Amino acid sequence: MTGIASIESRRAAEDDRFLKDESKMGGGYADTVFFPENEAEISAVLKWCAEKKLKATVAGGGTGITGAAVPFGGVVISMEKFNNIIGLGFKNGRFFLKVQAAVTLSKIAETLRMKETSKFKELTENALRSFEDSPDTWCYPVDPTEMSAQIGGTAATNASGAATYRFGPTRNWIKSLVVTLPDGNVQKIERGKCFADASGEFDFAGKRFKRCAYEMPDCKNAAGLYSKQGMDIIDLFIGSEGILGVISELEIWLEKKTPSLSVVQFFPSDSDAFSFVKKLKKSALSPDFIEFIGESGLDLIDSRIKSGCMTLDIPEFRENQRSAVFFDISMDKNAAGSLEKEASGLIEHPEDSWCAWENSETERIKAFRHAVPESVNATIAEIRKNYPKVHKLGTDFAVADDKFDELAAFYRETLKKSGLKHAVFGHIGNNHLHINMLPADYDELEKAKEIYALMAKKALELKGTVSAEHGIGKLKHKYLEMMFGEEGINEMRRVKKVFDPDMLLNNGNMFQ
């Protein structure tokens, strides 16, 4: 058995990057950071922690914004040495990639784009030759925006983003996982091998237990342990925020990458934009994503451009360009004519459209699309010069299609009454808008917190979620309880204790 003394480690105080993540949550502390190189070493650390009753927090890329990677005592397990792309396979007409957990999305994208396969293991017969000889480009289509994110972290959070509209979240693209359980038991979990029976019970890794006794909302969701009738055991671990085991290796499905046309369509108002989105969803265009910047978001960008605080290589906004919808259309050459006809019938005012095909032009549109969150962060940074503890409050709520109009109307009226500066943008294809409130002082910060809670309550009244993509971590416990109730939290706690009776692994994520 691997001895704990042989595993590379150092004092956590020597490197504070292991005491924080992008949430900027303060107060993190730990004794030791371990740097395991294989599953046997992860197993040894977890067994040692169980024996000593020490908490263990897993550290990945640190790109999360809910405090999930911030430790409060015990040790940190850094996954940074699990950074290799292992091999390529082909099954049921699809390529898949085997990767270690610390491989970044950007490394995967670049490796696939360049077809750098010389160091790959061949996982199935002739997979490498077929891949190299293919005239097509392949990609991992999940798009959580932050390309420096590590693939293991995206699985632990069931990460999603703009392209979720067409391709779904991370869950849809995972073929298998290698997970080290809190007792040190290493399991390869392959999709399609272990399901909950008719009573909801699993027989897995020598443990018999029932899934959580609730169902997930019918919308984009990243809140709570996954539970669904007849579910696959792999889906319990995906999105579990690391509380059930340490993911070290994944097999992920790939998708053929097709050229796409990027479009920005402007409208005189948010309501006009919402009406267009409904038509777009029903059309034959099948966009990869549908994104939105509301009137408040464009106003924020415009004010920063005019004040000289931001430079964007875009035309000036026209007077009637008050709201914008972004979407990409995959341009299958065999269907180009019919797609062009469909688009022409859908877009009533082409003079208020921007379209891009070349990489340089699509990058300009991408920069414009990301200008709102950048402007929000810059605005808050200015406010913090006078009020250091002020921060933005950004919602992460989503609902089903038939509830969106009601939620959007509630957002609009509540923000109007509040008088707070704000910016609205987000993944409108999934009925998932980010309402970013920008309090100007501490009194407004308290008001924004009250409004955030009201919006969460409304989303839940409409059978939605309090977290569509960012998860719960250590910062949103009360909202998860609002969503599932104390009974639902106890169900999650029950399942965790099946694997981790002393609640040591990633303690504090989702619930205490």
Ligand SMILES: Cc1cc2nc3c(=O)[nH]c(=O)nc-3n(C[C@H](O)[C@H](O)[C@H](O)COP(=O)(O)OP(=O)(O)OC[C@H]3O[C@@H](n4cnc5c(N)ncnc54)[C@H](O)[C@@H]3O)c2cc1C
Second form
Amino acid sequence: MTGIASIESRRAAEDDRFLKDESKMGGGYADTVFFPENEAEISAVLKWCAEKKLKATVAGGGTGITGAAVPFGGVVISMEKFNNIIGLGFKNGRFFLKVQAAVTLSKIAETLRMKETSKFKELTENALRSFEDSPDTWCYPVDPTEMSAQIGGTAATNASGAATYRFGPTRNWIKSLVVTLPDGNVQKIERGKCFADASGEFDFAGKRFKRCAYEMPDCKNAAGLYSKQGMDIIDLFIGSEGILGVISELEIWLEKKTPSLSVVQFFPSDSDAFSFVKKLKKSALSPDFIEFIGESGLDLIDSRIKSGCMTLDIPEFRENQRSAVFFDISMDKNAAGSLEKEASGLIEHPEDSWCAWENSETERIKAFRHAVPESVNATIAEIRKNYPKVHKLGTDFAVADDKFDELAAFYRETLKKSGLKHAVFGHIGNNHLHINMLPADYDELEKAKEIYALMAKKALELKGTVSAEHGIGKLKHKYLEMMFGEEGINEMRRVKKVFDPDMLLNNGNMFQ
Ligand SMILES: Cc1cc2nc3c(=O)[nH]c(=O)nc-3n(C[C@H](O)[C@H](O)[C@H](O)COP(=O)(O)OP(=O)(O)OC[C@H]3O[C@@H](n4cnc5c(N)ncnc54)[C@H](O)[C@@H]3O)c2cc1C
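Now show the form predicted together with the ligand, given that the preceding structure was the form predicted alone.
The complete assembly is shown below, putting the previous chain first.
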């Protein structure tokens, strides 16, 4: 067995990088940070923690916004030495990449863009030849915005982003995982090999246990341990926020990159934009994503531009351009003619469209799309000069297609009644809007918290989720309990204890 003393470590107090994440949740502390470089070393750290009853928190890229990577005692296991792209394979007509967990999304994107195959250690000869000889390029299509996130972190959180509309979340792109369980046992988990039987039982890694006795909501979701009739064991680990094991290696599917046309379509009101989205979803255009900036979001950008707080290289909004829908359409050259016909039938006011094909122009549109979250953060920073404890409240709720209108109407009425400053934007293709409330002082902060809870209740009444992409971490326990009830949380705790009887690994994520 690898001795714990031979594993590189540092006192956690020497590097506060490991005591926080992008949630800015305070109070994190730990004794030691370990830097294992292979599974034997991860296993040794976990066995040592189990023996000493010490908590262990896994540190990925630290880009999470729910405090999931913030430790409260014990040790931190930094994944940073697992940073190699190992190889490339080809199966059933698809390429896949074999990567270590700490490889960032930006490194994956750059490696694929440049076809840097000389760095791969493991290669299937045929795969390499077709990859290098092909005039096409490939990409990993899951795009959770923050490219410094590690691929292991994105698997642990089942991250998703705008392109989830067409490609689905991280879960859909994982072929296999290598996971070290809390007892130190290392498992390669290949999709398609181990399923829950008819009574919901798994036979996995020498353990027999039942899946959680609930089903996941029928919408985009990142809340709670995954559970579904006949589910694959790999899906229990994906999105488990690291509470069941440490992911060290992954095989991820790739997708052919096709050039795309970016479109921004403006509308006089949010309800006009919503009607258009319904038509777009039913059309043959099959966009990669459908994103939205509502009236409140465009107003916020407009006021920041007019007051000189922000510059943005975009056309000036006209009177009737109050709400915007963004979508990208992959353009297969052969299909360009029929797509153009479909688009012209769909878009009633081409004078309110802004389309881009070339790189610099698509970058302008991207900057516009990201201008709302940036404006929200800048506005809150201003407010905090007088009220340091004020923060934004941003929802992450989603529902199924047939429930969206009711949720959107509830958002609109509730926000109007509250009088709170807000900005609405997000992944409308997945019925997943981020309602950002911007409290001006402490009274408004309390009011915003109440409204957030009311909106969560409404999303749940409509059989949706309290977190479609960011997860629960340490900040949203209350909402996970609203969603699954005490019974559901007990089910998650039961499954956690199958692997981790003393609840040491990533303690405090999802539940206590
Ligand atoms: C500006 C910004 C925009 C964002 N946009 C999106 C978005 O659009 N969609 C989205 O889904 N998220 C988004 N995020 C959140 C974040 O990028 C994702 O949650 C990401 O998946 C976290 O990856 P990470 O490597 O940084 O993980 P960390 O933050 O380090 O960790 C997250 C959780 O995963 C666990 N973990 C990390 N690595 C491993 C591992 N190897 N094995 C086991 N457990 C592990 C950690 O313990 C922790 O519980 C955004 C964040 C920022 C800052």
